[in-house]
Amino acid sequence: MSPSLPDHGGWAPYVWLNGEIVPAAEARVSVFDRGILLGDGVYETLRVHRCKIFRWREHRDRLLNSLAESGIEPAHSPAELEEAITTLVRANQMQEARIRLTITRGEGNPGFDLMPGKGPSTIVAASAWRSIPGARYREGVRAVIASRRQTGSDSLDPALKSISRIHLVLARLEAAREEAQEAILLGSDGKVREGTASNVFVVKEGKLKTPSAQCGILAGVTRAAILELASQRGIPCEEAILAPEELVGADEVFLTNTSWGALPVGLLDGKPVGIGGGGPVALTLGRKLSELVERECSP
């Protein structure tokens, strides 16, 4: 395959749909799906690095687990998914790639009725991997403390990876209208829970604190490696209720996903943060993170 299709914002020419490589521009699914008219549906976001997934493992298990939480049963099974993105990688003649796999549960009726023999769509999408400037690590991004809350574990828990995204939408764009990178959000108690797309992290007198998995955030596969990693140096780590006067007054606060590793935010809510910029923890344990996904990806 030669992929040369118009450009589609920085995905990659081909894409993998229900078991078959496609071309991105003729890819197709119903309108009436109900990831579509509802959002009704969950996702992975992952990294290949040397044509290899990383921590393949941890997204599969909680791939599963957000699936059989939403009900949805899958059309492919994890073998097959794993395979799909390798195929996909190949024939966009990729070595690094940002991956986004996505399961609908279908086709629907008018309402929230189900379509009589209509399964799963199963969609994995690549994009080419682009690093953050280093610039971006060592003066760290804007982020806000969002006035929207996050979602509570007994309506829609967070631990569900669900495209069902609205509100952190709107408090990206809350964080945008104030020229930043990120928004954090707090929950329903005021304490902090996470990013729109990160995990939160905060560094006080050499020590590590996160939000627990208990407060109602999804748990990222980079924050675990994070808290792995900073175990191994001897780093204290707590994961806890976290208030947000403790990010206010931290020596660090950085974010982690997938594509960012761990982002220090130099100015939060237009105030510095720290030195206002990358802290010495942040900065080792996302120079470890780097050596971790290539020691994992290599041949």
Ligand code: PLP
The other form holds:
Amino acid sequence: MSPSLPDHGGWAPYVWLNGEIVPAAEARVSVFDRGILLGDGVYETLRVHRCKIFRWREHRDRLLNSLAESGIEPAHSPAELEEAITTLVRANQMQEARIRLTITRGEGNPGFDLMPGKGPSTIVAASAWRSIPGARYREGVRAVIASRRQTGSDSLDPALKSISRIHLVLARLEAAREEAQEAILLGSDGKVREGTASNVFVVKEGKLKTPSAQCGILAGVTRAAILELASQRGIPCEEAILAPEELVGADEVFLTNTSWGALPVGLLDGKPVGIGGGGPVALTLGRKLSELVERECSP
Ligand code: PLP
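In place of the form predicted alone, output the structure of the form predicted together with the named molecule.
Okay, now the whole complex, with that chain kicking things off.
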């Protein structure tokens, strides 16, 4: 299969759709899919390095939890989904990729009630892995504390990785208006939750702190890896309630996700954080994370 097909703005030319590899230009999902009509579905973003999925088991378990919480009966087993990702990467002749795995409830009737016709739609799409320039890590990125609050565990539980993300898109737009890369959301109690697409860490006097999973966040696969690496290096780490003032007064703030690794925040709400760039803890843990990915994905 030759990937000399139309460009889809960064997406690789082939996708895996409901069990088949198809050119993205020919892939069809119903306009009545509840994913489109209602944001009724779940997803995962994964990293493939050297043709291997980084921490598949962790992504798989989170996906299964999201599916169970949303009452979506998957059409494919975890093993089939894992195979789908590796087959897709091969079809696109990629070794490094960012994978978006989406499962919607499938086609629905005109009403709101749950009557999916043909069962879930399962879509796996790949895009090129784009490393963030080193200067961004050294200098840190801009972030804002969004005025929009994160949803709560009693409404749309952030632990359920739902495709209903408009509140996060709106928070990201707030950030974009300030020329910032990420918006950090507080919860209804005014305490720090997470970024629109990242988890938040602060460093103060050599100690690491991050909002606990019980606060109502998406517990990132990268967050867990950073916690592991910190503990291996003897860096004290607390999963707790984090006040926004702790971000402002921190020596370092950094954001974690599958695509960014550990990305330092240089400016928060326009004011320098710590030394105003990547601090030693974020940079060290980020480097250790890259080594971990290398080790776990080595052939
Ligand atoms: N929090 C939110 C809201 C996210 O959307 C993401 C990633 O998409 C994360 C945290 C980080 O998760 P991970 O490290 O698994 O990429």
